Structure formats: structure tokens, C-alpha cells
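Form predicted on its own, single chain, as C-alpha cells, below.
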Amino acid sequence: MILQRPALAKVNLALSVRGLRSDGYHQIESVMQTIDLADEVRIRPLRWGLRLTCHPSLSIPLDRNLAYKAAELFFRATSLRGGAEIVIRKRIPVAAGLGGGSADAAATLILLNDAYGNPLSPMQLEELGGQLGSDVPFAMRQGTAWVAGRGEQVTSLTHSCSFHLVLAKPVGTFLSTRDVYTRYQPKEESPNIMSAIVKALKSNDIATMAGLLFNDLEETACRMLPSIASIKQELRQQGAVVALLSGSGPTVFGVFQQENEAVRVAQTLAGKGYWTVAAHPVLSANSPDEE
């Protein structure tokens, strides 16, 4: 039996970062959105042992690979005897602010739980995911959500807002999430506009939504990698309603109202040497497929 599931990338439509918590994490608030750029995670149960293969291969040691750590945590938490072969086909760039590692970990937990008869409830799975990384609980929910705390507080949102995205970043570049957060200096408290963003999403008011989007980490990331600002400018010049850093970067997304326009711009940026892809929001979760 082989189970498989897409591990969806995410963008932060808004990201507010405050001071450090007592556990060493930053207090955040974010509106997160999954998109149709995805890795593919396949699980085959084994009698014992864990194997993980990535295509293309990654230079990350197993003890730092979130999907492998997720499998270890699952068997430790459930005390089940067994193992798994995990195969991941990577399409989401690594360390790009798109949550690829978290998505892989979330998919691994969900698939293992399904393969072994669902010993854990969805809430228990999310609690396990939170032990692996701040974005993992949201990656298990997918869709759109208001995320708070260090990422463990996830409130799912429903909307039918229709827009398209162009993702772009300099080829061969990455930013360490830890480094970006370490260099970030919290600003004075600003008015909370998360609820206004959610209202615009639910009203399918793209123009208003675009005018409200923000990322507190963007200024820090631009200082660390100035080409981020160049990509933002390029996207705006190509007609994006708004261009914004996703997460800790370095990926920037531009919002477009028409799909053909997003595809054209993605092709234009690819021709200029950027990694780029056209994408659109995925508003609901996908169920595992069995072979």
C-alpha cells in the first residue's frame, strides 16, 4: 500500500512579528494562504525502520529534515511498531519563505496517521506538528487561516476571493529563517489590520486587500538580500496589484487579477533569470490518495 498527498506551499498575505516569547520564539500574527505549488509526498509502510528519499536530493542531514523528524515523532508519540519509506518529489524551493519543509512534515504526519489506522485525532496531529515547526500546524489545515502565537493557534477562514500569483526569487539564493528573525527589530505596535484583510478577502475585494497586505520581516530581508527589492519593483512594473515578501523570504509574490496576465509575467521574469512560477490559492485541503 502506498499513500500519497500533495504538500502545498504557502504565502503570508500578512505577517506581523512582535517580541520574543519566553520559549524563544517570536510572537506572530499572520494570514496564511496555501497555493497550488506543491511537493508530492509518498508513504509506504514498513515493518520497521525509516527511509527517506528526496528528488532532487537535498543536502540537509536526516536529523534536520522535517519530514524525517515528523516520522520519528509519530512513532514515538503513538508507540506503534512499524516504519515507513518516505519519498518526496520537491518542487517548492528550500529556505524560500514558502513553507516547503513544514508542508512535507505535515503531509508525512497525516499520511502515517492514515496508514496506521488513525491513532491520533486531528488536534493531536496538530500538536505534534507544532513540536516540529511553527508553520506545520497551518500546513496540516491548508486553505486560508488566521495564525497567531508562534504559529500554533490556527483559525481556518472561508472565502471565495479570486486572484492569481506570480512567485519569484533570485536563482540559487536562500535566507535562513532564524537569521532573518534574529536580525529583525520589532517596531512600535501598529493598528491591527488583520481583520480588515480578512473582510476584504471575504468580500472578494482584491484592490482593498492588496492595499492592506504587509510583512514586518520585509525590510530586514531586503537589507540582507537587496535583490528582493528589485524583484518587488519588477513585479509592480509588470502590473502586479501588490508585491510582497512571503515569510522570511527570499521569495516575493505578486498579486494579479487575471490568470493569463500572471502566466505572462512569470514567463517574462523567467526569461530574466529568476526562479519563477505562476500559482493560485488553494482554498480547501486535499485528501490522501491510495494506490
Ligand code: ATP
The other form holds:
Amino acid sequence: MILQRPALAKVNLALSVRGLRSDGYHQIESVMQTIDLADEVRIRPLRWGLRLTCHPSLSIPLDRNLAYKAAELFFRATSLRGGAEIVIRKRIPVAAGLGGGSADAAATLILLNDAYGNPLSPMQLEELGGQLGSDVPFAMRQGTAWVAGRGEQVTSLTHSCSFHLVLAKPVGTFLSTRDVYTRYQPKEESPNIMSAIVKALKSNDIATMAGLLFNDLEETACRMLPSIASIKQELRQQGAVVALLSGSGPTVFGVFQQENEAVRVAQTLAGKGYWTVAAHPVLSANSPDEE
Ligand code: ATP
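Given the form predicted on its own, state the structure of the form predicted in complex with adenosine-5'-triphosphate.
Okay, now the whole complex, with that chain kicking things off.
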């Protein structure tokens, strides 16, 4: 038996980062959006042991791969005897602010739970995901959500706002989430405009939404990698209603009203040597049922 599912990337439509909590994590608030750029995760249950192959391979030890860690945690938490062969086809750029590792971990947990007869409820799976990384609970839920705490408080949002995205970053650039957060000086107070963004999404008011989007980490990431600012400018010049850093970067997303415009701009940026892709928001969420 082989089970597979796409591991979808995310962008942060808004990201507020406040001070450090006593557990060492920053307090965040974010409107997160799943997009249709995805890795593919496959698992084959084994009687015992864990194997993982990643194409192309990540230059990290096997047991540092978040999907591997997810499988270890699944078997520890359920006390099930068993194992799995995991194969990941990476399409989401690594260390790019698009949550690729978290998406792989979430997909692995969901697939293993399916393969072993659903011993864990969606709520328990999300809690387990939270032990692996701040973005994993949202990666399990998908869709659009208001995320708070260190990422473990996920409230799904329903809307039918229709827009198109162009993602772009300089080829071969990475930013370590930890480095960006370490250099970031938290503001006293972040603007409390999340609910205005949600309202704009719900009323399909792209112009208003575009004027509200923000990312507290953008200034820090731009200082670390000035080409981020050039990409933002390029996307704006090409007609994006807004262009913003996703997560801790370096990927920037531009918002477009028309799909053909987004496709044209992605082609133009590719011609200028950037890594780029046109993408769409994925609006449906996996709903966790309380035990
Ligand atoms: P964030 O979730 O903080 O936005 P990101 O999208 O910027 O993260 P990822 O692609 O998730 O970055 O990778 C972050 C780090 O995690 C990388 O340095 C990578 O070595 C490690 N990592 C572990 N497992 C994976 C995986 N399955 N895919 C990608 N990176 C992984």
C-alpha cells in the first residue's frame, strides 16, 4: 500500500511578531494562506524502521528532516509497532519562508495516521504537529487561518476572495528563520489590523486588503538580503497590487487581480533570472473535530 498527498506551501498575508515568550518563542499573529505550490509526500507502511528519500536531496542528516521527525513522533505518541518508507519530491524552495518543511511534516503525520487506521483525531494530530514546529499546526489545517501564540492557535477563516499570486526570490538565496528572528527588534506594539484584513478578505475587497498587508520581519530580512527590496519593486512595477515578504523570506509574493497578468509577470521575472512561479490561494481547510 502506498499513500500520497501534496504538501502545500503557505504565504503570510500578514505577520506581526512581538517579543520573546518565556518558552523562547516569539509571540506571533498572522493571517496565513495555503497556496497550490506543493511538495509530494508518499509513504509505504513497513513492519518496522523508518526510511526517507528526498528528491532532490537536502544536505541535512536524515533525522533532521522534519518529515522523519514527524514519523518518529507519530510512532512514539501512538505506541504503535510499525514503520514507514517516506519519499518526498521537493518543489517548494527550502528555507524560503514558504513553510515547505512544515508542510512535509504535516503531510507525513496525516498519511501515517490514515495508514494506521486513524488512531489520532485531527485535533491530536495538530497538537503533535505543534511539537515539531510553529508552522506545522497550520500546515495540517490548510486554507486561510488566523494564527496566534507561537503558531499553535489556528482559527480557520472562510472567504471567497479571489486573487492570483506571483512568488519570486533570487536564485540560490536562503534565509534561516532563526537568523532573521534573532536580528529582529520587536516593536512595542504591532498595528492591530488583522481583523480589518479578515473583513477585506471576506468581502472580496482586494484593493483594501492590499493596502493593509504587512510583515514585521520584512525590514530585517531586506537588511540581510537587499535583493528582496529589488524584487518587491519589480513586482510592483509589473502591476502587483501589493508585494510582500512571506514569513522570514526571502520569497516575496505579489498579488494580482487577473490570472493572465500573474502568468505574464512570472514569465518576465523568470527571464530576468529570478526563481519564480505563479500560484493560487487554496481556500478549503481541513477541519479538526474535537474529541
Ligand atoms: P518556515 O516554516 O520557518 O517559514 P521555511 O519555509 O523558511 O520555514 P523550510 O523550507 O521549511 O523553510 O526549511 C527550514 C529548514 O528546515 C531548512 O534549513 C532545512 O534544512 C530544514 N528542513 C528539515 N526538513 C525539511 C524538509 N522536509 N523540507 C525542507 N526543509 C527541511
